[in-house]
Each structure stands twice: as C-alpha cells, then as structure tokens.
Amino acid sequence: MKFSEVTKSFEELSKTTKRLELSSILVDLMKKSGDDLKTLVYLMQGKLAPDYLGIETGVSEKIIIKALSSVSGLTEGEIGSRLVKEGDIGELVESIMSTKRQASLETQELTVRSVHESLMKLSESKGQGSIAMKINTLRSIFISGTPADSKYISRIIEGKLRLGIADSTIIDALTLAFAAKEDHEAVDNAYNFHPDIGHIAELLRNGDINAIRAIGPEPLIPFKVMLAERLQDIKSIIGKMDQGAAFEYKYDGLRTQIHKSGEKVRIFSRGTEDVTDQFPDIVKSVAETFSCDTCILDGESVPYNPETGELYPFQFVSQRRGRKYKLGEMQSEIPITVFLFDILYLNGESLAGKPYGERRSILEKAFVEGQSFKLARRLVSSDEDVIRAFFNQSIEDGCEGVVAKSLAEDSIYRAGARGWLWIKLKKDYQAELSDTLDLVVVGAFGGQGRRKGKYGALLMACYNQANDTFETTCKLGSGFTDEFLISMSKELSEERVESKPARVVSKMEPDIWLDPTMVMEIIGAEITVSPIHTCAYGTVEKESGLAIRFPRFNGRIRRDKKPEDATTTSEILEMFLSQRKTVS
C-alpha cells in the first residue's frame, strides 16, 4: 500500500471531530490495506509495535533537525528557532519540505511496509555510526515522500500523530471493517487481554472470530488490569453488592502484574509497560516463592521501611520507574513487598472466568507468604461497623482505604473494565468536602503576575468511556509551586496543538489546547452543577454539566496512568448523586 494513501486519510482525519466520520475514514483505509493491515494499525497508533515490546525509534528532535537541514539547506539553528516558535515538528517538516526540498534521482516511492521497515531499522541502530545512519535514513524518507508524508512520519517517530483517535477508535473501526456488530464485545475483551492491535487486526482480517473469542490471559503477554468504580460510603457499597462482598486493603503503590513461564519472569505496569529490569529483587523472589510452572498474578508493589515495617507512600516506589543506574542501592533503601490480590492463570489454565472468591482461594494456596510476597489483607463481612473498623485500620496501616469485591457467581476478572464488581472507598472520600480525582489536562491558560510567561491554570477533563471523549470538569490553578509551574509549562508545551483535539468536548476556550496525555491527581471541595463544563452534560440538568469546586493539585502526576485510565464521567456522576443524597 502506498504511504501517500495513508497520508490522504490522515489529512481527512485531521479535519473532522465527528466520531462517525473518523470511523468511516478508518474503515475505508483498513479495507484497502490488504496485507499491510497489521503494520498500518501500529502506525495509526504512532507506534512500531505493541507497548510491551518497548520498541522505540530512538530518534530525537535533534536528529530530525539534522536530517531536515541536510535536505533543505537551512542551518540547524534556523530550523531550531522555527521549531521553538511553531511547536509541532510535523508541521515544521511539512512547511520546510514544501519550499526547500532538494531534488534527487535516488528516490523510491514510500509504502506502508517500507516506512515501517525503515523506522524499525532506526530502532535497531545502536552504538558507533548509529546517528549518521539515522540521519541518512530520515533524509531518504524526506526526499522520497511528499511534504505531507514527511509530516506524519515525523509525528509517528515522536509517537504523537495528533489525529484525535485512540486505541478504542481503531478497535471499533476494525470491528466494523471485518466483523459483525455482535462481535464488538468479544473484540474488546480480546484486546484487553492481548493488547497487540496488529495481532487482533490480523485475526479479524482472516475472519477468525473463534480465535478472537478464545483469547484470554497468556503468560508473558500483559493485559489491561481490571479497575474499580467508587462510592463514598460503606452502606452504598453493601447495597450495590447484595450477594456479598470481601473488603481488601487498597495499598498505595504501583499496580503490578507478574508473569511466570518456566524460568522466565516478566513484570508489567498497569499500562502494560515492561518494567522487569527496574525490579530485579521481585524477579529473584518470584523463583523463590512460586513453584508453579506458569502463573499470572495481579497485585500492588509497595515500598516499606525495613527497620519499622511501615509502608511508604506511592512516591517512593515511583523512584524505581525508568531508573537504569544504582538499582542495587534502591533495593536496599526502598525494598518492595508485593501484596497480591488476584491470580488469572495457573499451570496452563486460565482462571479469569472463575468467580473472585474461587480465584482468591486458589491464590491463597499458590504460595507461602514471606517478606517479598504477601496476600492483600481481607475481610468478608456485611456488618457496617465491622467494615468501618477495618477501613479505619487500613488507614492506620498506611493504606488509601479499601476495595470491595463482589462474591457473586458472575464476579469474573474483566480485563480493562470498570464495573460494580469492584468498588473502592478511599480515605479522601471520608472528609466532608474532599475528593481525589485523576483528571486529564486538555488546555492551558496564560499566567498573570508571578506566573506571567508560564501556564497559570489548566483545563481539566474526565474520561467518558461511552463515547471515548474527554469532558471538561474544572479549571485548575491551585496547588502549584513555582518550580513545578516552570517544569510543567515546558513539558506540556510539547503537547500543544493548534485547535481543540477531536476527542475533547468543551464549551470553554483555553488560551492553548493540549493533547490529552497527562493525568494529574487533584483534590476538590465538592461536585456542583455547571453551565460551562461538559462532564455528564444534560444528565443532571438540561444544558449543564458537572464541575469540581475549588480544585487543587495534590502534587502527584499519574505517569503510571494513560488518559483513558482517568476518572470517568460515570464515576463523577455517581459521586455527585451520592453527595446529594448525603446532603439531603
């Protein structure tokens, strides 16, 4: 498939924010892609392969600028100055290639396959001579393709296509293109257990829906972890779980999935990132603790004080993330205990379809507790006073609260899904006017006074799962230190876009629109009805949404969460309704 056909479709996608139009364009492109479908859907994601393989091009903006300079005749300084002003490397490449392109006889028409192969070579190139090789490869791409081709290839290299489509949009389009409407849930479930969009695309193109339906947890393939809804009091939780519930401590750590297959052990984050190398102590302990041939475990990695046994907060374990050096020191200074609360696979058998109670029983028999691995502390009860005492004890023990888990027969493990099978109750909800939410930054407002020249406030949004959009719910301007404002403004400037992103639903117009990528944790006074915000718009009152009153940043950027993992519209609506019942 010619890459120019992809570019044409990308241009059409960039000009619409209508979901049906986005889907139609994607479906048409997929249907005519032929054998290139698998590669095409990776490029649509702005990637070369699934996240868990950790394949990146290793190309910086500096290398793109050098390649662009060699093609255009402009100096690197001139290109760098223009990039500072214009912001988007893709737009800059297109603009320069449109006016400064040098002719060459050594060109070859770009195809989806040739572009992917070239970018894969960039990712594999290491050591001496690799920078020169990368510059020459990019130079060849820029000369061979159209200016628009070069724009999108540059964006793919950066992993930021800015087309307003997410993984869920691509999955929806694949289902429409190659399956029946009734297969949608099966395709979603398959992708949540096997988040390799190219693999799913190939099965669908071959019409192998039975293989899609058979996909479940598989050792060494990360899955999208099951998530919890939230309620603000114990009575409401008991009412939701009328077939009985177990209450587990909600630990403040790093959500961790551990895979064992023979002697191989891999550790993945909640976002399916391979973090094995950052936790060699856990890898070593797996072999010492679990005698099974294969297993998949779900839990929370929590740092602790080895002298007192006290649990440290999340920030301590996050210091391990991305670290390449001094890991030995970190293991001694910040040892880890993994509190396990679920098991999805054991000795060749998937357990995901079994009820929670049965999975917990299997987990309890699968290992003997030690310092490295423990069972999440649990209570089975329907007595409010007993549960409240357990909740208070969890706070005393350094946890965030509790997670209630249904004991009903249908309490299967639903990968990637939120639902009322799991409900969390955090200490923040117990304060009369304090809620903690994970919201996505979608826009920024210029600062005044001391904040002049930096972002003064941010437009924050929740995630609407029903239609894959981000709906605004507050303007955040409190809780920032001067140092944080400087670093945040610099980081977010890389997400700047010229117009409102396709997936953002907003009535407000910030000074700067930003791609919805950063998740921040905030505290709010209460949830109120608002005519200017779009969260749950029209649900509570006509022509009004829901807003967080007096929002304040609590200092935590949730780099472990993707924007689709943010607090959902339905969660905020449920919290508002619970809040209103309490007040009345």
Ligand code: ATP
Second form
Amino acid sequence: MKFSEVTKSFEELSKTTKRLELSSILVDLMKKSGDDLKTLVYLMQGKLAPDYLGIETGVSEKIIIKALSSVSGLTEGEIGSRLVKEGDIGELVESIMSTKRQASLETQELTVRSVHESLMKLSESKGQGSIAMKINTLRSIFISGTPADSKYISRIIEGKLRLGIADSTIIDALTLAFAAKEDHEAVDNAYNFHPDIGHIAELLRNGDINAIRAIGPEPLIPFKVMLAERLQDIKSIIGKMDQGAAFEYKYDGLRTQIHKSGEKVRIFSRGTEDVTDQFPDIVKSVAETFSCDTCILDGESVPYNPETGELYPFQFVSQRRGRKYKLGEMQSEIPITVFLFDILYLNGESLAGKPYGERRSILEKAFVEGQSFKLARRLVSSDEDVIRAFFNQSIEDGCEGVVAKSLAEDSIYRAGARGWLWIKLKKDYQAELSDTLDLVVVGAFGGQGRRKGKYGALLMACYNQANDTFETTCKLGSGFTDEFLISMSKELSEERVESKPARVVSKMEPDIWLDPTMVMEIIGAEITVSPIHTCAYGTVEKESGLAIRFPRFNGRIRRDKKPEDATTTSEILEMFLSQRKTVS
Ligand code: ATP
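The block above covers the form predicted on its own; next, return the form predicted in complex with this ligand.
Below, the chain from earlier opens the complete complex, with every other chain and molecule after it.
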C-alpha cells in the first residue's frame, strides 16, 4: 500500500471529530491495506511495535533538523529558531518541504512497508556511524514522500502522531472491518490480555475468531490490569457484594505484573511497559521464591524501611522508577516488597477464568513469603465492625485503605476492566472527596505576579469513554511549588498545539492548548454543577456539566497512566450522585 493513501486518511481524520466518520475512515483504510494491515495499525497508533517491546526510533529533534537542513538548503540554526517559534515539528517539516524541496534523483515511492522498515532500521542502528545513517534515512524519506507524508512520518518518529485516535477506536474499527458485531467483546478481551494491536489485526484478517477467543494471559506478554470501582462506606460494599467479600490491604505503591517462564523473568508496569531492568533485586528473588516453571502474578510494589519494616509512601517507588541513573544507589537504600494479590497463570494453565477465591488459594500455595514477596493482607468477613477495624489497621500500617474483592463464583480476572468485582475504599480526606482524581492536562493559562512567564493554571479534563473525548472539569491552580511550575511549564510546552485538539470538548478557551498527554492526580473538596465545564454535560442539569470544587494538585504526576486511563466522566458522575446521597 502506498504511504500517500495513509497520509490522505490521516488528513481526513484530523478534520473530523465525529466518531462514525472517524471509524469509517479507519475501516476503509484497513480494508484496503491487504498484507500491510499489521504494520498499518502500528503506524495508526503512532508506533512501530507494541509498547512492551520498547522499540523507539532513537531519533532526536536535532537529527530531524540536520536531515531537513541537508534537503532544504536552510541552515540548522534557521530551522531550529523556526521550531522554537512554531512548536510543532511535523508542521515545520511539511512547511519547509513544501517550499524548499531540492530536486533529486534518489526518489522512490514510499509504501507502508518501506516506511516501517526504514523506521525500524533507525531504531536498530546504534553506535558509530549511526547518526549519519539516521540523517541519510530521513533525508531519503523527506525527498521521496510528499510534504504531508513527511509531516506524519516526523511525528511518528517523535512519538507524537496526535491523530487523536485511542487504541479502543482502532480495535472497534478492526472489529467492524473483519469480524461480526457480536465478536466485539471477544476482540476487546483478546486485546486486554495481549495488547499487541498488530497481532490482533492479523488474526482478524485471517478470519481466525477462534484464535481470538482463545487468547488469555500468556507468560512474558503483559496484560491490561483489572481495575476497581469505588464506594464510600463499608455498608454499601457489603450490600453490593451479596455473595461475600474479602477485604485486602490497599498498598500505596506501583502496580506490578511479574511473569516467569523457565529462566526468564519480566516485570511490567500498569501501562504494560517493560520495567524489568529497574527491578534487578526482584528479578533475582523470583527465581529463588517461585519453584514453578511458568507463572503470572499481579501485585503492588512498595518500598520499605529495612530497619523498621515500615512501608514508605508512593513517592519513593516513583523516584526509583523514574530516575534510572540512581537505581543502583537507591536499591540498597530502599528495598522493595511486592505484595501479591492475584495469580493469572500457573504451569501452563490460565487461571483468569477461575473465581477470585480459588485464585487466591492457588497464589497462597505458589510460594513461601520472604522479604521480596508477601501476600496482600486480607480479611474475609461480613461484620461491619470487624471490617472497620481492619480498615483502620491498614491505614495505621501505611496503606491507603482496602480493596474489597467479590467471592462470587463469577469473580473471574477481567483484564483491563473496571467493575464491581473489586471495590476500593480509601481513607477519608476529611471534608474532601473520598478519592483522588486522575485528570488530563488539555490547556494552560499564563501566570500572573510570581508566576509570570510560567503557566499559572491548567485546564484539566476527564475521559469520556463512550465518546472517546476529554471533557473539562476544573481549572487547576494550587498545589504547585515554584520549582515544579518551572519544570512543568517546560515539559508541557512540548505538548503545545495551535488549536483545540479534536478530542477535547471545552467551553473554556485557555491561553494555550495542549495535546492531552499528561495525567495528574488531584484532590478536590466536592463535585458541583457548573455551566462552564463539559464533564457529563446536560446529564445532571440542562446546559451544565460537573466541576471539581477547590482542586489541588497532590504532587503526583501519573506517568504510569495514559490519558485514556484518566478518571472517566461516568466515574465523576457516580461520585457526584453518591455525594448527593450522603448529603441527603
Ligand atoms: P485505578 O488503578 O483504579 O485506575 P489508581 O491507579 O489511581 O486507580 P487507586 O484508585 O488508588 O489507584 O487504586 C487502585 C490501585 O490500588 C490498583 O491499581 C493497585 O495498583 C493498587 N492496589 C493496592 N493494593 C491492592 C490490592 N490488594 N488489590 C488490588 N489493587 C491494589
């Protein structure tokens, strides 16, 4: 397939916000792609391969500028200053290639395959001579493609395609193109257990729906973790879980999935990123602690004080994960315990379809507790007072509360799903909302006074899963330190876009629009009805949405969350309704 066909569809996609139109453009393109479908769907994601393989082109902005300079005759300095002014590398490449393209005999028509192969070569090229090779490859792409082709390819290289299509939209389109409507759930489930969109696309194209149905947890392939709903009190949880519940400590660390297959051990984050290299001590302990041949475990990594055994707060793990260069040093200072709460696979058998109670018994027998691995503490009871005492003990022990888990026969492991089989109950933030919210930054307002020259406040949005859009829910201006404001303003500037991103629904007009990328954790006092915010617009009251009152940043940037993992519109609506119930 010619790459120009992809460009044409990308241009159409960038002009529409209508879901049906978007979907029909994707379906048409997929149907036309033939053998190139697998590669095409990666490129639609703005990637070369699934996240967990960690494949990146390794091309810096500097290299793109050098390549651009060599084909346009402009100096690197000229291009660099235009980039500072204009911001978006893709637009700049397109604009320069439209006016300054130098004639060449080297041209070769770009195809989906040739572009993917060239970009893969970039990612593989390391060491001496690799920079020159990268410049040459880019040069030949820029010369061979149209200016618009070069725009999209540069954006893919930079990891910022910005088409505004979520993975779920690509999955929907794949189902529409190659399967029946009733297969949708099976395709979704397959993707949640095997989040490689190219692999799913191939199976669908071959009409292999049985292979899709057979997909479950696989050792060394990360899965999308199961998520919990929230409720505000123990009584409601007992009421909701009428077939009995177990209450586990809710540890305040990082979600961690551990895969063992023979000698091989891989550790993945909540976002399916491979973080094995950051946990060498845990990798070592897996081999010593688990005698099984294959297994997949789900748990929370929490650092602890080796002298007192006390658990440290989340920030310690987040530092450990974010700053690779300090890892060796930090490992001896802050060891980690993984509190295991689930097992999805053991010795060649998937356990995902078994009820939680059975999975927990299997997990308990799978290893002997040591310093690196412990079982999540739990209580099985339906006595409110006993549960409350357990909850209070969890806070005392440095946890955030409890997660209730249904003991019903149908309490299977539902990858990627947030449902009522798991319900979290967090400690009360006194007069505040009983849970933090993870919101996406979509815009920024210039600062005044001490904040002049930096961003003073941010426009924050939740994720509307049904429409695949981001709806604004507050303007966030507190909880920032001066130091943080400087670094954040710099980081967010890279996400700057000229106009409102297509998936953002807003009535407010910030000074600067930002591509919805960064997720921040927010505490609010309550949820109110607001005419200026678009979250759940028109649902509670006509011409009004829902807003977070007195939002405050609590210092946690959720780098482990994609924008689509942010708090959803329906969760905020639920919180609003339950808040109303509590008040009345
Ligand atoms: P979510 O994961 O629900 O999107 P979040 O990442 O903001 O939200 P919380 O709302 O604080 O986190 O709670 C859910 C998280 O709690 C889980 O994703 C997991 O990382 C953590 N957790 C800690 N202990 C447990 C446990 N025993 N069972 C399940 N999850 C637990």
